[in-house]
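Shown next as structure tokens: one chain only, the form predicted alone.
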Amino acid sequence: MLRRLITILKKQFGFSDHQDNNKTELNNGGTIEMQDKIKLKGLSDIYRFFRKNQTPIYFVSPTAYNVLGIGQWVQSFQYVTFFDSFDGGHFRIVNPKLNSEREFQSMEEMVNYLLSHKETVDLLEENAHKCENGSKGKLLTVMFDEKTEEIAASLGLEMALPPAKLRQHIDSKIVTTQLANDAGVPSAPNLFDVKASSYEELCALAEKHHLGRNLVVQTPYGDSGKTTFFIRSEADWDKNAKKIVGETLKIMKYINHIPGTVEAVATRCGTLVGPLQTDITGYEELTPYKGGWCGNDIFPELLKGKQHDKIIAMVKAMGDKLYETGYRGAFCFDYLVDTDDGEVYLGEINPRISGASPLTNLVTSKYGGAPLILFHLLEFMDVDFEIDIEEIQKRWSDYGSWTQLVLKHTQDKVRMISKAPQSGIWQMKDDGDIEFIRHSIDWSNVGDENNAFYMRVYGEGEYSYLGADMGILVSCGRMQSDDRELLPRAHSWINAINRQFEFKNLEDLEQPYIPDQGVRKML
């Protein structure tokens, strides 16, 4: 009865359909208090909701890259970042000044520093009037811990992410494998939740479970190949034993495979799955880490047919299982395609916004009209919604090819950067050199394969060191072959960008702080 009365009043007095936080907007700009909320149904409602969103949403991270461009979709979206990649040229980015010597030990510590900084606190106060529920807004980030949650709560911010404790629990490769088994999602032949104190003990375990002698051994936590060990001989074991002994292990049969990833969002309406991507890993031109992640490519011909459909079904089953555990929102599903028999397997789960998010959001917005991250945000906004998962997912079934390359510093030499390439659009010339075309705050202006968007991480006056994420290149088209070799155009772009850097050698007395491996990861 009440809802019917409201409908009659809306028609009589010309109220709009949109309603937020128990208020409905009048066509004359006023508002009227409502007794209940309207459910968002379909993309038009979702677009309108975010276009008129007044709740501040802060993305706090070393760089803006993971969700770059989302500010164009979401009103009141703000980036708070450590690196000023755009030299003050991005109107939504705030870069709190480093006001003392800091030695960050992890990405989480850097996020906590940014969040606690006076400039951030002042920003929250400045926007506080936009919130209607007494909070200061929502917090989004890539890496965080329980300390982050404490700081956010003290500042009046609400986390737009699953709890850190739950995320840490799921992030374990041991837990992930068990959850996948429960969901009926196959992993490569393995045994898990075991320990081995010697090579002989490892071989005995492998033999008992018919895994052979060509093994992949993983410890529960880690990324970019730093905690995955390929053990084919006792010498391999001896080289890595210090990092393996004492750890709970997942031991897998080595398979010849193509690695890939797909980002998805676990929602109350089901799991929404983005386009499949292949991994770009281990190229010495891009990373000093063997097997380390250094980018992704995405192209419509990737795994059509049964393999594609099976992976999508596996991701949906995994997402639904995660939602049962209380996890909601974005996660990355790493898959393996066995090139010998065509079987597909779960590799691992990254329960967070990740390095695959930029390409996912690029393709789902540019070709499908809705970046996937919007559906993550919906789960954490004070709004009810109902979406047709299958219908939305069909929107990004046809798209163009794109590649992102993460350029790490590959020389084991600490130097000061005296010149660095600008963030923006660059063009490849006929002679293999590149030219800066224009400033740009995201990849929207990349028109063809001769153009690329480059986002700088480290700039002039900062230090380069082994493994530092120097910058990210995004371009149309592929840069990796079906046989997983870098194409000539990839070499051209990598070499050309690297030539834009100039360095100063350090004086003997200079001893700059160089982050340990925990904080070298910036994306």
The other form holds:
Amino acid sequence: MLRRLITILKKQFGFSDHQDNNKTELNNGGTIEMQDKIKLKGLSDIYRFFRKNQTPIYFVSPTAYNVLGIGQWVQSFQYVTFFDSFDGGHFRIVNPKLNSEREFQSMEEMVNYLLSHKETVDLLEENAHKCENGSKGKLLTVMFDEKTEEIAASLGLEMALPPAKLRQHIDSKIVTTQLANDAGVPSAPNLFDVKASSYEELCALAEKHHLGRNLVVQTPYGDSGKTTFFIRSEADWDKNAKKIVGETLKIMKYINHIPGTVEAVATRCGTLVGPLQTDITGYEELTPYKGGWCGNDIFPELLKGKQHDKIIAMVKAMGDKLYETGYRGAFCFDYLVDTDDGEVYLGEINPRISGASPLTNLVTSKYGGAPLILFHLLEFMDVDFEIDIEEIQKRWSDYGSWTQLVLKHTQDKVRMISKAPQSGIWQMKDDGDIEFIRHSIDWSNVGDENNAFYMRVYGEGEYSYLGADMGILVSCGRMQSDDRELLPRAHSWINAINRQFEFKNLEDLEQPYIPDQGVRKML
Amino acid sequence: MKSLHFSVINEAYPGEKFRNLFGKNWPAYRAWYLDEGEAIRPSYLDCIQAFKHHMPELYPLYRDIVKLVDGDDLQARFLTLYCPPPFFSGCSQLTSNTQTPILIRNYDFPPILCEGVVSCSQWLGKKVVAMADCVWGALDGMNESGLAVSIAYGGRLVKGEGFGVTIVIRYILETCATVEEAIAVFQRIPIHLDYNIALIDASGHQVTVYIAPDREVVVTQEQASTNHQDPIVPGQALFLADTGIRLDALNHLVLMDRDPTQDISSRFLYPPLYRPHANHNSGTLYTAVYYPSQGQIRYLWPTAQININFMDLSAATEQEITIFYDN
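Having displayed the form predicted alone, please output the structure of the form predicted in complex with its partner chain.
Below is the entire complex, every chain and molecule, led by the chain shown above.
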């Protein structure tokens, strides 16, 4: 009985880091000696903690893809998504229904819509009794803004993410470069925090810092595709001058390079770094956008030895630096490998859960027994922990190859989808066609290279349009060669999935809603 | 020929009858609510927060109603009437306590946009009779304490953040007993358009209150109001051109009311107060007459009337009538 009372008291007082006295006054004036504050030590404690977790954790996003599968590790984990990729076949997903037409202008707007929806508010009410510290639970998402934070606060939800303001600050390429410099993390030869109002001025700046005439110019914010300019001539400058003049710039020497990504989590115990990935970009079978992101792959042979170790050390240093600034949890580190001299550099930081998260979590859980995102969550749970970063990271040093492909609609034609491949495990047959073999709510049933998990985004009755994220394919094995060519099996899978779609041409009178660019990027 | 079916419905607490009314009216309200797109309407969370904050006594009833109609996100947002699309109507209204306290009003609107439902209820303890709008809001009505209220659009075409006025009228009928209490509500709750409100209670205390999202509430002793708030300036466009003529007619009636042999309510059935549908897009749909000290209500038409007495509200109160309007 006394033990139970102590437990209840502990729950009520929530024992923050700053609470260092071990006695708590009771209403009747007596005191009870408190047990030591619980501290999770090592993986077994962490597994148990999440297995028994009662605090609802809501992942709110257009699709569940970024953290798909985490529900298997974390009790009381709930996906709230716009797209019903599983046709009701996923027991942890709620899809608040849009009861009319609406054009979302950005992912943040969609997240804010989902959070304010009646079905979400009702769900929070239903789960309210599970919460221990008076909050309604935790909120996890990919894209969010200060409005999201306001909504979360009014719902009684705690953000399981660093503040939007801090993220926005770090997201600036200028700030990132400065932080990286402070952490001793090299960027490609550059100068930053400068302005240029003419091509001559740009060249003069570049010359002074020995950057040559082949330049990459970036403005502080935005997707790299839209705010990165390749300037080799005055003509290139003239073409982009409008977007450059007046902005604070980062000017880099152009290097021949291979781009890659690695996801990491900054924690109080140090920074955990996931496996290195290469980017899959720009294939016209997958994306209509030149240089557009269309997936990643992970394979053990990638950058063995010095380069590998150096990148890992860079990511760790960057993560620790971010933690110093107040940033906690997942971030994604884009690296560049100079193919001329083998140097490795920081490309940019995405301070959020990202498109690299799914493969990271797949590999770290399948081969290392603990998805990386778990440590992100841990940082935001009301519990103290102590982990040996090196020891945990070692667990995913040996793993198999995996690929994710994001299939965008590549035809500039708006049509209604009359048939779409369903989410689950598909099998490649000898004749190059594929067959649906079983329903699955994630990729854990993918057995061999003839299997793939397909997660549908757009389904029957919805519209396809140029650039729509139609679905994502996850398979073991590689889909891209070392020379950055799609392998034949990639072509087979892409063609076979595309053959599963059927479309209906639109009557002139039908006016479907075509999302704005801002929300087209669903992942 | 235009027509409107009126029914008096008596249901103490929202149940089967309420659900049917909601089901019947929702398609039209949905179209209206989505008139400017879904994104422009506040989210469910914003709606319920505003509702809980401003009309907490009504919130449990709101929850019950949403549950009763199995309301989805959009329906639940609509039912709060928080920041709905604009709606304008023409009206004439008059209060008087010269002989016995009375509130008379004409409601002018296209017949197709009026529910035609007189709702007799006892949702929060008080018996209330009201002309329904947005299913549970009220265009005018009276409660058993003898507080009577009606609205006329103010005609200034300003728009602000606030509630559709008819839910606030409902709130007043459910929670207030006197004019003083009702004025306090208007001073407290934001309303999204400008309105002229006629109020009278059983003691004969009568006021006309002018509200607008961009102005302080103005409480006056005026007895009559139509569809303008500011003095009419010659040559300046008005929301309804005849608003001045009708106000003059009402003010004339106020003087006539001192003669105990006159029944001024019948004057509402003739132009200029009565707006024939042949000449006006928003013609007069009904005349409501509330007698706060006697607990009596009359709804009048040139060829028909409905009488309701608070003393004997029962199933027998329920009646139906179809009114045909002149073309």
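Basically, rigid core = biggest C-alpha set you can superpose within 1.5 Å across the two forms. Model, not experiment: these values are computed from the prediction. Numbering follows the first chain given and starts at 1.
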Is_shifted residue 401 between these two forms (CA, 2 Å cut-off, rigid core): no
Once the core is aligned, please say if the CA of residue 231 is shifted by at least 2 angstroms between these two forms. yes
So with the core overlaid, does the Cα of residue 209 end up 2 Å or more away between these two forms? yes
